[in-house]
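Just the one chain here, laid out as structure tokens, in the form predicted on its own.
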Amino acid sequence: MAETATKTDFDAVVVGAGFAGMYMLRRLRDELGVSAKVFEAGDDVGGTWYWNRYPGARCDSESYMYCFSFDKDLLQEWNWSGKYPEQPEILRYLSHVADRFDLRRDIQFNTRVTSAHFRESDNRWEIETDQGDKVTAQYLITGIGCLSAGQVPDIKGLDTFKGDWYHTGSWPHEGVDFTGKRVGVIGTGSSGVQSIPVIAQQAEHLTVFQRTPQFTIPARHGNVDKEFLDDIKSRYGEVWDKARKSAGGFPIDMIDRSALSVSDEERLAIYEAAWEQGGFHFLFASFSDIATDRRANDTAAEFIRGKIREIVKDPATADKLVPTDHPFSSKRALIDTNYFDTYNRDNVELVDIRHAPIQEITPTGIRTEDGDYDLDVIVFATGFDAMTGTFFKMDIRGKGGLPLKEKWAEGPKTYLGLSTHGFPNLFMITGPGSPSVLSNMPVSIEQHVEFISDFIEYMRAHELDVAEADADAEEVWVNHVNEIANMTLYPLANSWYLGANIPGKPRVFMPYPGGVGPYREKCDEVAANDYEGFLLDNEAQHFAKVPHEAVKMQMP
């Protein structure tokens, strides 16, 4: 222990101790046998789930695919108590791993990397923390997560609120006790959707102010059934195979059927269905033209909006919480429990501030221009600075000591994700430009860690001291991205996917909407192809650069 605490240069520096940065270290120690070390700001391992608490945080994928595969004892051994995992027992579930493989003898828990500046001389990373560190290592991969930076909105005054505030993505640990407390939660998005059912039932009153009116999906979350786990887990082989070449990274049937190919009857029904079944089932089970097709869309749209009058007893409040400025699924599909049924509560209010804006925080509440609203917390559920925030914070610069924020001044450029050119040896996990946000994210994490670590076992056996991405794939993988993009309807909405939520952000599709399996695809065609697409240099200078068209891809 006294040698790895003194240690410092390494073969490779991982950043965050998430899914990702545990699977990573996984990989890079005990397969590739190299020296690695795991910077993480918390003080225990679980990436997003260290950080959100909040109440009613869960994950919106079903359980049984909402883990590692690497390691089938694992698999086996664990069972998940219900539908979707809830947040304390997904930290229980990478604890148990971290102690199954001794993973946090290789991590410095508390420690946030504040710089990290590639070293022209001899290709290392030289990488400092907030703690002191000075360290440097051959690679430098990200594990820091798409959503880990969280976003409190500029608004006048709140240094001047004399109650408590929180933001959803940085809960106290010790939790936080509503009961007989007036509470405002600014904010409709996943971790709104999730906790405001949750803070109502403890808090004396409910104010929530909504900006933009929200499409979810019941989760019908319970108690997860014993035979349904016991016949996953008697085939996860193939489960897991069925996920990984999903559009989604889940082991669900796609149904090559048009909503516009039956009668409304017959639509109505299969929206019925899929309604009471819960979850992504009603995206991806129900008809193939959702997503892209908008005639298609207004049919699942308007089903959802009538079952939004259904639920909500009171009209006006109803027609507040319709959704009618985005399609259907073009912002993150939001899977809920209770969350309609909430507004028929007596101690719950909903305030419209797209009509009537929020104006300051003051001492003891919120001011909009229809009045002031009496407070003693604010919760903000307003989301974070997705895909790229994370990255800002650090000071990243490449060669010639170029600034990753001013690279990515005009919206991230990678390749595959995967890298960026003019960073050798800057690995993303889950990085912009690859399915990420927009897939169940564990199948996606395992591949990036497995594309990483095999690409560096490469390296080393071909005596290859840096790789990065070729500007010229780079260039046709981001335009590639943008044209799958244009084919959906993701761009038809003002969503945190293209940046809308920050001010200033520029509005560029971030994740990439082809599809996990034909993404996998992309990928195992570039490394069975020597790594084509990036520069790949040893002592002698020797590169290998694929033309344009070799990196494109036909939208799947």
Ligand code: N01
The other form holds:
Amino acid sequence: MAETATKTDFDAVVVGAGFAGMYMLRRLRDELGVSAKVFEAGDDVGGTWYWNRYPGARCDSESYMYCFSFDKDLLQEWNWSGKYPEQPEILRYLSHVADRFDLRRDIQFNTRVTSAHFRESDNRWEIETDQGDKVTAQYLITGIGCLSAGQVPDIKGLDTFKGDWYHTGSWPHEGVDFTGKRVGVIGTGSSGVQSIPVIAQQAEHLTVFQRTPQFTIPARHGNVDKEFLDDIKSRYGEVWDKARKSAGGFPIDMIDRSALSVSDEERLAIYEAAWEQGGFHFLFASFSDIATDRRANDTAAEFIRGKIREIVKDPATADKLVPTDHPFSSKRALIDTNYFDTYNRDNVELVDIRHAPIQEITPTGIRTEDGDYDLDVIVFATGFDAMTGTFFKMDIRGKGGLPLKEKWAEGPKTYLGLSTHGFPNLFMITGPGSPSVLSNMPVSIEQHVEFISDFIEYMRAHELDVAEADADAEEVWVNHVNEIANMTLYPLANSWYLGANIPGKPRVFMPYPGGVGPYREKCDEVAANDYEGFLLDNEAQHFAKVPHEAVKMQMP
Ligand code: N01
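Could you give the coordinates for the form predicted in complex with the ligand, as opposed to the form predicted on its own above?
Everything in the complex follows now, all chains and molecules, and the chain you saw is the first one.
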């Protein structure tokens, strides 16, 4: 039985046992020596990779960088089999990490945190779960992921459908056999683009319902090259260092070259080479202004459009697949294996629901404005209520009983994506306002976990009970995030980065687009300046009485 099963008061409670929660537990318990408990909704570790078991699920980050770097022996000993890590292998890896560091004994599985209220009388969080647990903690740390609240669109008639339906983000553990089935997939984001080619191979017939055509780059997936991996392992320290200082958390050499500075022939040759290499290299290692200059972006977009027309044999289908309404990479850049080729199969049909929207789901399938499509199975690859959805599933209340949902009613407001004013001692691993989803997640997760654990260590050393984001510092940060976002092409797409996929969600750019390197520098500077921008104290009511400048001046 877990050692913490009967204990109810902890130094820290962590929500979630994916990459973030697991490393947080390791740091808190084994390095800081504080008491910590993790609550996890699934019945094992894994987070995103526990839930997203759809066919073809794998990560777009190359495997040698999609792992923890905190333990050198672990890095050297683990061997990935594929260029990109597939979902079952990532889950095996995380299970191995849990065994290796004996993490499970402090994780309570099958348990969802339902509420967390800050108790001002003694600066503790009161936390409740759907299993009836009532515990308290000085620190509440969320490792809930950015894409964990699945969104099934509210389409009339779903409850009348006689077949089976699934969302990619909560896939049955036993898998789904599509043999002999007529399958409909709604959605062509990362999950759709990965699952469609695999489902097409098994299903009798596949109908893809596409609202927005997407740019996608070939992954060039394959077995991991042993020589390549041996070389990486021989200089892993330097490789991680480069990733930590980079824009996206990858050790890719950024090219300082405008797409508009070279001749048409040279540009084409560079795109061809990057297309052959595949993956994020196309975006990061071809030209430096694709994400920021519309004319540069157009050259990349036009190149990909040409590839789609080359690959897809039926011109009418190719026309439907060619994206025209947003710049390349203003929605999450997609990486695929045989996605466009799949539309050359006889058993695959593409339905454009931008022009003929879905009207309803009937007992036998999907009805669009153009007609009826008979289906045995519907797969919703329709994404997530990203970045804030999972926070709002919990009733989180800060000082004065203020619900987080209310504070963030017009969009999330944080200081560094780590903390939000009015919610003392609440730390968010990869929260909104941090690079998170715009980066290779383990790099960002490790940086946040280390920042938080160093901060807790500092507080303990200085006998400080409470840390809270300063309202002014938060405002400055939120404005900074928006300012940078407005220098990019991101605002030109209706993406989940902006909450555009959820009806009624405020349109606010949520992640920090300034790059993991500059972001890390900012966090390091904050820490070096005695956690500048945070109010620190050992009296709960003190903040209300003393202006923040005065509080800051008291800091050692
Ligand atoms: O979700 P999405 P996802 N009617 O939101 C469509 C990460 N991830 O699960 O574009 C009809 O991207 C929607 O259409 P539109 C990654 O960060 C990573 O695929 O909004 N269609 C879109 O086509 C990724 O970005 C990996 O017009 C509707 C699709 O559904 C994020 O998770 C793998 C609709 C949703 O695309 C989310 O990806 C998987 C409606 N009502 C996921 N609502 C890897 O690393 C939505 N759509 C590989």
